[in-house]
Structure formats: C-alpha cells, structure tokens
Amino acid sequence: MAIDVTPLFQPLCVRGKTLRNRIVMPPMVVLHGLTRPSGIEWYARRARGGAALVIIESTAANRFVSELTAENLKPLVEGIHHYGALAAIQLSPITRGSRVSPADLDRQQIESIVCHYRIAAQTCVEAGFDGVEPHGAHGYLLNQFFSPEQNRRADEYGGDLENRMRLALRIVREIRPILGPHRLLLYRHTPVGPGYGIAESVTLAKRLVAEGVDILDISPSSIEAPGDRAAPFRGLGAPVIAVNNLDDPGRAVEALAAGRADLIAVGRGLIADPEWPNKVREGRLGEVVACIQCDQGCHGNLDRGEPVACTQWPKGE
C-alpha cells in the first residue's frame, strides 16, 4: 500500500530558519573528520540527499580552544549549505571515550566545561554554522550530572532534581547570548535514565526551553511506537525531534501525523543511503538502500577507530 509521506515534507521554521522538511540527520559519531576532505563530503552528501537540518557529531567543546578553528570548520559549513540543508553541531562537555563521572569533577573543571562550551558556541557563530546542540544524552556526562542513580555529589551541582539541572541549564543560560537572535539552539536528552523519568525530563525540558532552547532532542523513543517518548515534550515551547528506527517511512510519518513529534531523525538510514529523504520524497521507495542493523560497517569500524561505512553500500563506495 502506497504511504502518503506528505507530512515528511512540510517545512518548518523555528527563530526565523527555515527547515526544508521533517527529516534531520542526528548527530552520529563517523570518524570521517570535520576538517577533511573526506568529513567536509560525508556531510555536504546527507544534505545533498534531502535532510533539512544536518547535526554533526558529537565533538569536545575543548578542541575549540585551539584545534578546531572558524576558518578550518567554514568549509563543512559551506558544504551542508550549499545543498540548501542547516548546519547544527552537537558539543559534548569532554573528549569521546573520557571516563568522567560528576564525582571526579572540582568545581574548578566544571567552570572549565561551562568556558570551553562559551567558547565553542562563539566559534560556530564565527564559522556560520545555524545551531549547536549541548549533548545531554544516552548516558554521556550532563546526563550522568541528571541522573540521581549516578550523581552523587553533595554540592549545588548533586542532590535535588533543581541541582541536578543546574551544569545543563547553565551551559544554555551562557550560550544563548553568544549565539544571537537567529541561531538555533538545541538540547539532546533522554527521557527515561537511571532513576529518573519522563515527569523529570520533562521538568528540565521546561526550563531549557524558558532558558532559550528552541529545539529540544528526545533520544530514543522505545519501539513499541514511533516517537512516543518524544511525544510528552510537545507543547513545551520547542519543536520535537524524535529518533529510534525512523528510517522505516511508515513509522516516521505515524511519528508526525500522530502528533508525537514535529521533526524526525533518520540516522542508519541516511549512513546506509545518504539520498533517503530524495527517494522516499519522489516515492522511490524500492530504490532505498535499507539499513540491516548488522552493525558490522558502522559500529564495527567505529570499534577499530575506523570512519564508519556500511555493508550494503555498493562494491567501490
């Protein structure tokens, strides 16, 4: 039975942007560089492909210090603009594979982690990027600061849900400034984690949006229906995303016409197909090449430090 995939491709506009349509591309760690050729293609392909919004991983707020550059990032700015998508970028507090709890934290490196983000945000402004994304998220540090389960510390940074928000809504309270008023922010969390719940998230989810945030990230939603943990959030203020075996387009249109969510994110989809949303858009739907979760080209690599790929690409690619 055919599927009217009209609500995919409503655009959306949020503080003035224009989103082309529902789909973005979630930030996704591939090893490919941000400053390479290689990395500066892999992105500048998803946007050519159709995505309105392209989140670039997850990179340390602490290479903006002096690795990562405005001049050395405008290239896969220019890249993702060019094919008329919006560039974000997700910041994480510390490098990828940093094993830091909220415990090991003095209040001398979590003023370090508020300056390095003030820092980042400034940069991405400079480079032309259209947001950035705190990633609070799938169990990484703001989301272990959020966390009772993992939280311990006896600070006004550990405690009460009040002072478990405090490192999150801190970082948004410094960089909304930076960022002005016509870029976006966004704010990656998940709503269900160790000891907490969806009536605490969505707690935070209010004061992030009262903070300034203008697009807030739900990762995941369960399987059982698409996008329903993404679902409480809406009416908050701020655009949903929701994200968790999306790239299946039945699903992502229930997601949206079910009111669950507002934009969709397709992530091993647009790995497996970077062309995903032209192809369902024009209903090609046979001719998309589908994610088999086999884990082997994607996870599989980024286990060996290798840029991920995916095994159902054609031979050459």
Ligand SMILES: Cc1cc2nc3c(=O)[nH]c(=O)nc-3n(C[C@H](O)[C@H](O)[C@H](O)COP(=O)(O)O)c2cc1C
Contents of the next structure:
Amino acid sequence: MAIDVTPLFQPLCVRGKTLRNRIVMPPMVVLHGLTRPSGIEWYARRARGGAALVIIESTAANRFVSELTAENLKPLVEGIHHYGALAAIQLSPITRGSRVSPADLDRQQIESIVCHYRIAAQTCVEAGFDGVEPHGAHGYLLNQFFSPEQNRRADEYGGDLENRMRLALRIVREIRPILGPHRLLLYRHTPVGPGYGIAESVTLAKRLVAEGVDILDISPSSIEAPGDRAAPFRGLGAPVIAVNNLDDPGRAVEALAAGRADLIAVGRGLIADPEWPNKVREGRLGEVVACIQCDQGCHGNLDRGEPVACTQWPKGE
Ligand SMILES: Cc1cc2nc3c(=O)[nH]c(=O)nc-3n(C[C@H](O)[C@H](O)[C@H](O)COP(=O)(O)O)c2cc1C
Ligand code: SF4
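Shown: the form predicted alone; wanted: the form predicted in complex with this ligand:
Starting with the chain above, the whole complex follows.
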C-alpha cells in the first residue's frame, strides 16, 4: 500500500524561519572539511537532495577563535542555502577526541568554554548560519555534566540537578542574545543516560526552552533505542526532532502523524542517499538507496580517520 507522505512535507515556521519540510540532516562528523571544496559539496549535496535543515557536524567551539572564520565558512553556508535548505552547525565544548571529564576542568577552563561558545556563535552569525546547536548529547562533555554518575564535581557545576544543568543553561543564555531574534538555537540532548531518565531530561528541556532554545533535538545515543523517544518532550514550547533509524518513510510519517515529533532527522539514510527527501516526496520510494546499517563506510571510515562514505552509494557524493 502506498504511504501518504504528506506529513513529512508540511512546512514548519520557527522563529520566522521556514523549514520547507520536516526532514533534518542531523550533525554527523564526515571529515570532508568545512572549508574545503569536498566538504562544501558534501553538505550542499544533502541540501540539493531536499532536506529542510542541514546541521553541520560537531565542531569544537575553540576552532572559531582563529581557524574557522566568517569568511572561510561562508561558502559552506551559501552552498546549503543555494539549494533552499537552512544551515545550522553543532558546537561542542571541546576538541573532538579529547578525553576531558567534568572533574578535570577548573573554573578558568569552564569560563574558557563559555567564551569559546560566544566567539563561535558570533562567527556563525557573521557567516550566515540560520542556527547553532550546542552538543549536549551522547555522553560527551556537556552530557556528562548532566549525569549524576559522570559529574562528581563538588562546586556549583556538580551535585543536584540545578547544578548539573548550570553549564548548559549558561551556554544557551550567553549565546541566545548573540544569535539575535531571527536565528535558531537548537540543543541536542540524550533523553536517558547514566543516573538520569526522562523526568530529569524534561526538566532540562523546559529550562532550555525558557532560556530561548527554539528546537529540542532529542537523540538517544544507542542505536538500539527507539527513534521516537522524543514524545515526552513535545508540548514544552519548542518543536522536537526525533532521530534514530527513521529513514524508513513509513516510520518517519507515523512518528509525525502520531504526534511524537515535529521533525524527523535522517542521518545515515542521507549518507546512503542524499536524494532521500526528493525521492520520498515524489513517491519514488523504490529508488531510495537504503542504508543497510552496516556502519562500515560511515562509522568505519570515521574510526579510521577517513572521510565518511557509504558502501551503498557508489557515487561517493
Ligand atoms: C558518521 C557519523 C557521524 C556522527 N557524528 C555526530 C556528531 O557529530 N554529532 C552528533 O550529535 N551525532 C553524530 N552522529 C549521530 C547522528 O547524528 C544520528 O543521531 C545517528 O546516526 C542516528 O540517526 P540515524 O539512525 O538516522 O543514522 C553521527 C553519526 C554518524 C553515522
Ligand atoms: S555505510 Fe552502511 S551504515 Fe553507513 S550509511 Fe552506508 S549503508 Fe548505512
């Protein structure tokens, strides 16, 4: 039976920005380079394929101090805009691969992280990004601050829930005014983690929204977790992105139609086939190059330090 994909292609207006449909490319480190032609082309290809919002991969906020500038990021943003998608970028508190835990940071280092977020946000505004997303998910540093098992600090950044939320809330409070009234602030969070569950995460989400977060990107870190754990976060005042194995159009439509999410992120599905949104919209479901979840070309290449590709997409775009 043909699937009615209409819910996936309803526009959504957030803070005056129009997402042309409900399909988001979630942040994925692809190692093609943000300022190199191969990286610019890689991201533009996902915009050309029809996604509404392309979120650039996790990028350390300290890279914006000198390496990443408004000028050298503009081609990346323009490449995405050229094909009618919005461009956001995920910002991480520390360099990818560095093994820093909350207990390792002194006050000065925490202040540096906040400062780097301010610099990164300002640069992103000048580069023309439509939004930024602090990376608070998947057991990385900001997520560790939230976890009572991973955050053993004895100061105001550790201990009770209020303290464990403090760094995330500070970051969004500092960058919200930098983004101004017309740019999106997203936040990625993992809803269940070491020592915390949905209830604590909903408390965080409410506070993030109160500080001006526009879109809640709810990402279970385990690939076994259901893709639509986003449901408890709906109704908090910000649209919710669901992710994880939602590249099956039927599942994606069902999550929207059942009211469990406002937006659907398709990660590996867009590595496997950047044309996924266009093909689904046009009813060409049989032409979609399906992700077979082998994790060889994407995660495998990433683990080897090589640019991400897909075993199923021979063109390597
Ligand atoms: C190669 C690769 C790199 C990823 N890099 C990031 C990242 O930088 N930040 C992040 O929050 N998630 C990252 N993820 C997770 C994805 O954003 C997404 O949550 C995950 O792939 C599940 O969605 P899917 O089942 O549609 O692929 C990455 C995933 C892959 C496959
Ligand atoms: S390499 Fe495998 S898991 Fe990764 S996107 Fe391609 S088919 Fe999916």
